[in-house]
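Presented as structure tokens, the chain that follows is alone, the form predicted on its own.
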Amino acid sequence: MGQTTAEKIFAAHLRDEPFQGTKVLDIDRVLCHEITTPVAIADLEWRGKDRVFDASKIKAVIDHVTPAKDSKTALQAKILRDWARRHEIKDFFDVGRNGVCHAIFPEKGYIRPGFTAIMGDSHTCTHGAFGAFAAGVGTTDLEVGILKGVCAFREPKTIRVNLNGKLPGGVYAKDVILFVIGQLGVNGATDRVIEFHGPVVETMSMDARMTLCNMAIEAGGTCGICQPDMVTVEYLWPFIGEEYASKAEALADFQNWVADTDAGYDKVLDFDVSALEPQVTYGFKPDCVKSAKEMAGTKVDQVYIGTCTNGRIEDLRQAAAVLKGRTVADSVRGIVSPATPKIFQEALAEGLIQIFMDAGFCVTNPTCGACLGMSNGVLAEGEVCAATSNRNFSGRMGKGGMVHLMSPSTAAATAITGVITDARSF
């Protein structure tokens, strides 16, 4: 029997199997940010093990609260900053050069097909869009990764999701993944990898594939994985051009990580998304999903466009296309946060920032702050936010606040009307 992408990666990175089913893997990238890594740093210092296995394989960023909002967050940033300098971690992105971790690390070319990556952040699964195995881990595993460059996993089974048909106009990757989570349920992929296949995925850009994989965790998945192809090669070419004689050669190499046609899956799901409509969440779980039409008229106080799910240039273009020549409803405050400085610059050059500002949006620096209710857009009790983020848990963006997840297009339309609106009505 053939192998899935995850099985191929596990086999290639296996360092040890101390117990049957527990596999210790070599890690290609240990990713760090200022919320979870300082705890690991402090514990390593306490144990007298303040060192790193390979500074070139560690990438760090200050992104969750940036700039710092108080003394506590300033201390968290300082611990990470001092540690990065102490160990000469070249790829450390401080205030002014920093972006949302799951946007800036792929943007820099740090993730490749066949790689293993860990981070103390649940949405590390985003990086599986490149045909990699990337997982969020706890503090102990992060410490071991920093110190030894390994991490232990029980090899996950894989669910294959075939996305067939052709997406209708005005329907995007965010709508697709919300629909899939609605079908799977929040526990439907627990301890599983979700492998995305089909013509819909094949036509998606890397931005869209990252959106797809970003929310695999919301169905319980360890990682979401897309198959590496020429789209992957084109995205990575600025970083790999000197390693391969041609793009065809790079593609042939990347194809080694594509799942075999006779691979065994825990489950195979087929969805024809040709008639899919824009999706929106309700309630406090990501699998509580309805069409935007069913949610139409639901009042919102804030619209937030950004995050590691939908803060990339493609997302900003989709929102700006709806907002152009229109203004935000008087009852709504709109906030947009491009996910990286590069994306901000591209949006500025394309006139997108002007469109957002003319519409009445507040444009902020790259940050995760509002998404997890820490800064730059926290909700008051009883307030409702239409967000392009990935979690609608109770209190996620502020105690007593309600979050409805949706695509950038739907969020933009909602900002204009002040109530949840299907952007296709424009």
Given for the second form:
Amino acid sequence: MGQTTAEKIFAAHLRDEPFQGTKVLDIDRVLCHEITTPVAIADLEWRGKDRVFDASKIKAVIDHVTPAKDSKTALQAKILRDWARRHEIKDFFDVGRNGVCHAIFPEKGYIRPGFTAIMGDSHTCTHGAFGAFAAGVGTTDLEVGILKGVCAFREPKTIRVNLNGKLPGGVYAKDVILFVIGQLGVNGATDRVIEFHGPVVETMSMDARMTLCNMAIEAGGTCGICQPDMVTVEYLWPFIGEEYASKAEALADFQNWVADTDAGYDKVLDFDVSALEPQVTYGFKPDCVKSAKEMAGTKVDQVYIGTCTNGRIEDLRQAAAVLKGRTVADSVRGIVSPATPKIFQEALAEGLIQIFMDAGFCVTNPTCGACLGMSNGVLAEGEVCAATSNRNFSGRMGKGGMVHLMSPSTAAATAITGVITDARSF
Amino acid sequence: MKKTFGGPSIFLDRGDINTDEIIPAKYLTEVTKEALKPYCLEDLSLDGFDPKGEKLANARVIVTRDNFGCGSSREHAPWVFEVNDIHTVIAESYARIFRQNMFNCGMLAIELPKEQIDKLFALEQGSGDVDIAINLAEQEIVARGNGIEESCRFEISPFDKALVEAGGWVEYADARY
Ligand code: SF4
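What I would like now is the form predicted in complex with its partner chain, since the data block earlier showed the form predicted on its own; can you produce it?
Expanding to the full complex; the earlier chain stays at the top.
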């Protein structure tokens, strides 16, 4: 029988199988941010093992709370910064150059088809958009990754999701993944990889594929994976141009990681998305999903556009297209956080920042910010936020607050009216 | 460091309890495990559950439903249990990262079928005090409450068991790789 993409990557990275079914893999990228890494660093120091397995394979960023908001977050940033300097980790991004981890690392070309990557962050599954196996892990796994360059996994089963048909106008990758999570449930993919296939994914940009894979964890998935193709090659070409004689050659190489046609799947799901409507969550779990029309009229206090799910340039373009020539409702605070400095600059050059500001949005520096309720837009008790992020847990954006997840386009329309609004009604 | 397992139990009767409920994100600015201690399950709102109550303070074991520990990868969730001497969780199922984090810390995330979990919950009806003894070598738990004793075996992968016996993944990996 053939192999899935994850099985191919596991086979190529297998360092050890201490017990049947437990695979210890060599890791190509150990990614770090300032919230989960400092305790790993402290523990390594305490053990007298303040070393790194390979500084060139470790990438680090300060992104969750930045610039620091208080002494505690300043200390977290300092621990990461000092450690990166001490070990000469060249790819370390600090204030002025930093952005949301799952946006900035791919943007720098660090993730390639066939790679293994871990990070102390559950949305590491985003990087599977490149045909990589990328998994969120805890601090102990991160610590061992930093020290030894390995991580243990149960060989994951794979759920194949075929996205068929053609996405209607005004409906985006975010709507697709919210719909898929609604179908799978919040633990429908636990210990599973979700492999996305079909004409809808094939026509998606890398930005859209990252949105898709970003939320695999919200169905419990270890990783979301898209098949590497010419879109992947084009995106990575600025970084791999010297490694390959031509794009065709790169494509041929990348296709080694494409799942075999006779691969064995745990489950195969077929969805025709041709009639899909914009989706919005309604409860405190990401699988509580309805159409924007059904949710229409729900009042919001804040609109947050950004994050590792939807803070990329295409997302800002989609939101700006709706906002252009319009203004945010008086009852709403609009906040937009371009996910990286590069995205911010592109948005400036394209006039998107102007549109956001004319509409009355507050434009923040690239950061996770309000997404996890730590800075830049924390909700007060009883407040409601329409957000392009990925998690609507109770209190996620501030104790007693409520979050509705949606696409940038729906969020922009909601900002204008002050109530959840299907952007296609404009 | 090797952990001890078993003791008085607390029952959390809901599925999908997430890591934000176990330890809210605002405490992620702490850089030591000990600093998390007062905030265990602080944002969990559940009938009859008091995060500041004696029941939680005395608990050494948590018994709960499915998909426990879903959400973020924060190891602060197992840590807040660890520093409160709760080294065992017994649930119908777990989110992958949380489960791995427990074993990586040398702690136990025991999975039991729903019927078995129901029986444990049944013991709690009445006096409410349930003591659960855990025998890792035999992979067996014995729960006593309401004058009744329930025992059952549990499955644990040989790797997870080896992690617990080694005291965690850092110890295990350091000796081997
Ligand atoms: S943007 Fe939100 S979900 Fe993404 S890494 Fe930051 S805190 Fe996590």
